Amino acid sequence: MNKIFEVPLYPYRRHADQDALSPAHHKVAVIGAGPVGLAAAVDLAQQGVEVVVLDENDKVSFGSRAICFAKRTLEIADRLGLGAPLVDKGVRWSIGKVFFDERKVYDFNLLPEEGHKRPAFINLQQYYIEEYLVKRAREIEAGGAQIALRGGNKVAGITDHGDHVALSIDTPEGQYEITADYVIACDGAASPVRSMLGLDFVGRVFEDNFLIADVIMEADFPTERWFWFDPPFNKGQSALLHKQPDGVWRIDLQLGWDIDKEQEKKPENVTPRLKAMLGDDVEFSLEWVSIYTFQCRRMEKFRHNRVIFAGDSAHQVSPFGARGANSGLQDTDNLAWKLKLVLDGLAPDALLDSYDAERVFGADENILNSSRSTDFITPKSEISRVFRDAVLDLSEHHAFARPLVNSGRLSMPCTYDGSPLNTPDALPLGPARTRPGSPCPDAALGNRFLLDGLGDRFTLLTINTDAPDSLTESGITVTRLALSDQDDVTGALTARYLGDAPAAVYLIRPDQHVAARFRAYDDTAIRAAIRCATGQDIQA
């Protein structure tokens, strides 16, 4: 058993807030010290926002839980200061294989193009993500950031007073209260905060269950994602295999709906299923076992005045597709810079409504893809199963059928089409993949990469055209990153940002989404785009 589960990383310690005569006040309180809550706290603290993290636990999650972290998440992690350790520890992969019965019907490459700093995916147990985020929080705290991790602090009550939020917190030494300008609820799918506020999910719960087993073994399977439809070792169902660090393998086995979950989790019932898959001669041990039910649901709104929900507390999707933790990190990446501007008085409170608009849009996209995956993996009628099996048979020899196969469309970053922060596209010859609202794709620039140059601030990216080195509008300072054809040694910059246009000017948000793009620098248009991107035009 991995001992990391047993080590308190943020143990309970009595704090001065518990002895205060009146409730201490904090800028932001984050509830939940999972990957999403910790990422939100680190992001805010790096920007100089005082933040406290409250969790009734004091250590990392038990079991691998989320394991597949997408390139976009790794790019966010770079801006949080922990991309390198994640990639160094994780298992890199980009190839997936799909099997029907015992036949491999086809394989795919999730990142066939060159010029990206980070791989398509890494597999890494969630407890490592949490450990590295805690270490990063300690590191920036030592550097002067105001970030406090409080284990053994369970939020027992929450009241939104309009201009602040009051929290009642239970500890081993009794209850105390604090207040905060804003609260970010990252307390998981069963979110107590959501329940305390009388809020709920809308969506679907699918009638199927899957067994997750973290198996320690020596095996010569390649570092790929393998998915089986109707395999001989789990007839009529499906299975998934992933490699993780430390000799741990993730195996998912479909069980069906009418099962006894507690019985199915017992080692004496799990082991025969794994032997049927791996063979009697393979030696293995169980590290962690769980059962999950497919759910595709979300809150109707993620922002409730000064209480804002992120990650699983705001939305749930089925695990196939790696959309849970990855979308949660995109939530915090979207929220933190906006909250910073609002707290600094540089943007109206209404800017936070764009978090709701953009991330609800992203959740709906994830739920749509996840629901389609679930319907394909678990057909609900005999005719649906006949159609699915015919598609799988055709995909072995005919490329046209392969896009119809859905073994879990894997996580992709969301493009915020229709966002109130977008300026209408003014680069008609530009590539569609970098239209306003899009996440910036990386590009190799000799011995450096574009996304590293963009960083976590508002940036004016100019290609083959001139502009001021910096400008300030409505208190927002925008710095220029000037590039030309001479920097584009691989052609990636042209392909991804120019297309058929000879030059371009991009306004990039701190979360590295495109806010606006133009043919050339126009001071009036750029300033208007900055105001738009910071919510100055949003009506409260």
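Residue numbers count along the first chain shown, from 1. Between two forms, the rigid core is the largest collection of C-alphas that superpose within 1.5 Å. Since the model is a prediction, treat every value here as computed from it, not as a measurement. First, how it differs from the form predicted in complex with its partner chain.
- Once the rigid core is used as the reference frame, the Cα position of residue 349 differs between the two forms by less than 2 Å.
- Annotation: Cα of residue 107 displaced by at least 2 Å between the two forms, core superposition.
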The other form holds:
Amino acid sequence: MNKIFEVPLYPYRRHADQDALSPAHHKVAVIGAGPVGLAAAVDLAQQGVEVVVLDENDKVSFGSRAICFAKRTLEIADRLGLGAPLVDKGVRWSIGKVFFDERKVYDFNLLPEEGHKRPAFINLQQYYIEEYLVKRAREIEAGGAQIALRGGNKVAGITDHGDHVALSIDTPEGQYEITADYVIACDGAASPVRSMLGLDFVGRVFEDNFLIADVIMEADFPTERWFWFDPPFNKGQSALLHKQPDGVWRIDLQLGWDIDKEQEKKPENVTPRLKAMLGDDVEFSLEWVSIYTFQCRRMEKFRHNRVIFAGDSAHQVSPFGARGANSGLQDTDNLAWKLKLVLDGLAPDALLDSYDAERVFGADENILNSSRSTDFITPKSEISRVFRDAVLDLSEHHAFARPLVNSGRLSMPCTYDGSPLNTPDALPLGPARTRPGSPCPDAALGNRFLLDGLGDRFTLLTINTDAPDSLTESGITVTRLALSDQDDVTGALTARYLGDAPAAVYLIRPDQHVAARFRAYDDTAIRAAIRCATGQDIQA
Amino acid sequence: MTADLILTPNMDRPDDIYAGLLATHEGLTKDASDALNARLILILMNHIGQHDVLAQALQAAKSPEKG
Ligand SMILES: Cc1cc2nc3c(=O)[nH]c(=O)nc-3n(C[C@H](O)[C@H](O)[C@H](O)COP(=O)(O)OP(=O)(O)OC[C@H]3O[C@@H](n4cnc5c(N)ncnc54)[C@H](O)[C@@H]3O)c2cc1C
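In place of the form predicted on its own, output the structure of the form predicted in complex with its partner chain.
Full complex below, order starting with the chain above.
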């Protein structure tokens, strides 16, 4: 049995701030040491921003919670310095099977695109990600980064004074105060910070309950994702079986709306349900059981002056499609570099409004996708069930119906079409997937990968064309990454970045999204694009 | 380019295929008929394929008096 979630990783320790005569000041305070808060802190500290993380707890999250991490998250983890341990520990899978009633209707192979360093998905318990993030925080702290994790520190009060934020913090030894230039609220779906500031959180509650059980068993089920619609062992409902590392299996059983949660959670009620699913002869033990009600909702705005919300505190989705933790990490990926530039005085505060614009757009995309999955899995009317069942019946015999089967559309990063930071596309023959706003797709370059050469700073990617090795505009230095057909041994670079264009120049943001692209280097145009991508013109 | 939904006569042998539709449903319970209709709609939607045409078809079915 995995006991990592019982080990205090950052236990409460008295800090000099608690004895200061006037509140100590910090650059950034992160509230919440879940995956999102930890990623935000590591990202900022690694870029030289002083950060303090406050959490009322001192351990990783209890139970596995999020288990499916998408490629984009692994790429972000690479940038943060923990991609390798995640991928080494995680379980890779690409086969899925769909069952309807008593029969298997079809199976699929995700057949991930070639030429990426990271797999399409891995399954890994959320507590491993948190544990590795804590380790990484310690590692960069030892290397001189200013990052402090304070367990047993519960934020009890917050006041935005316009030019700084004051926090009052409860500890086992009483209350103290600190101030910060900016606060990132990563305090989860129930966000006390949101309530303290009297902010909204609106959306839709799905009238359904799911039993989520992590089960340890030595079973010879293959490493595949199995999804059942209306199975004999859970009539009228759905079920999911998915493998995690350490012989742990995730089982989701839909229970419906009118249930007694406390009763259903008891092992004497859970065990017979699992036996009906797994068979009487399979030996298993329960690691974690939870009952979950799904909500799809978000705050109207994620940025409230100097208090910025990220992760579940800002938006919540149903878990079908694994968009909770994955999208939270895209939030901090988007925010960290912007905050760094603003704190360094290299970009106006208005750059932070683009975090709001881009991540609200991302949250809406996630909410749309996960609402559709939920509506397919739990049809809301008689006629939607009739159509749902018709899709499943047809999918057994006809390929055309399979793309309609929706047991979760797995998390894909969002393309920020229409972002104020984008410069209009000036590479008309370029591929649509790398238009301005897109996350850069990886490409194998012999024995290295494109994404390893990008990130944390602005990059000028040139393919088959000349440009200066570096340039500085408005104090922002952009370094060139020069590639040509010679580097493109697999053809992936051409397919993903050139299309039918003979050459290209890309301006790439520190979060590996495309800001602008051109046919050739044009000093005036590139400088304008850098100003646009860093919000310089928003203020003017 | 948006294709237009055809709302003028376009079926080969309309009487025969209409009779075929009724015959296919013959003897079915209401539930089985509803399921058959749903499968039929999905099959036809896939055959048509184009999003614009299908969207116009949904509108035309919802409000036949318009357009
Ligand atoms: C029971 C359950 C099952 C889930 N299952 C899945 C799943 O299967 N798939 C999936 O993709 N997602 C799942 N999720 C969602 C996923 O876990 C979240 O999206 C993810 O944890 C969000 O991370 P976060 O860092 O934003 O918030 P959290 O992980 O919730 O972290 C919030 C942190 O804030 C701290 N905090 C709260 N208040 C204060 C305060 N006042 N002061 C200081 N610290 C505070 C908490 O201690 C906590 O550490 C599940 C969530 C739950 C609760």
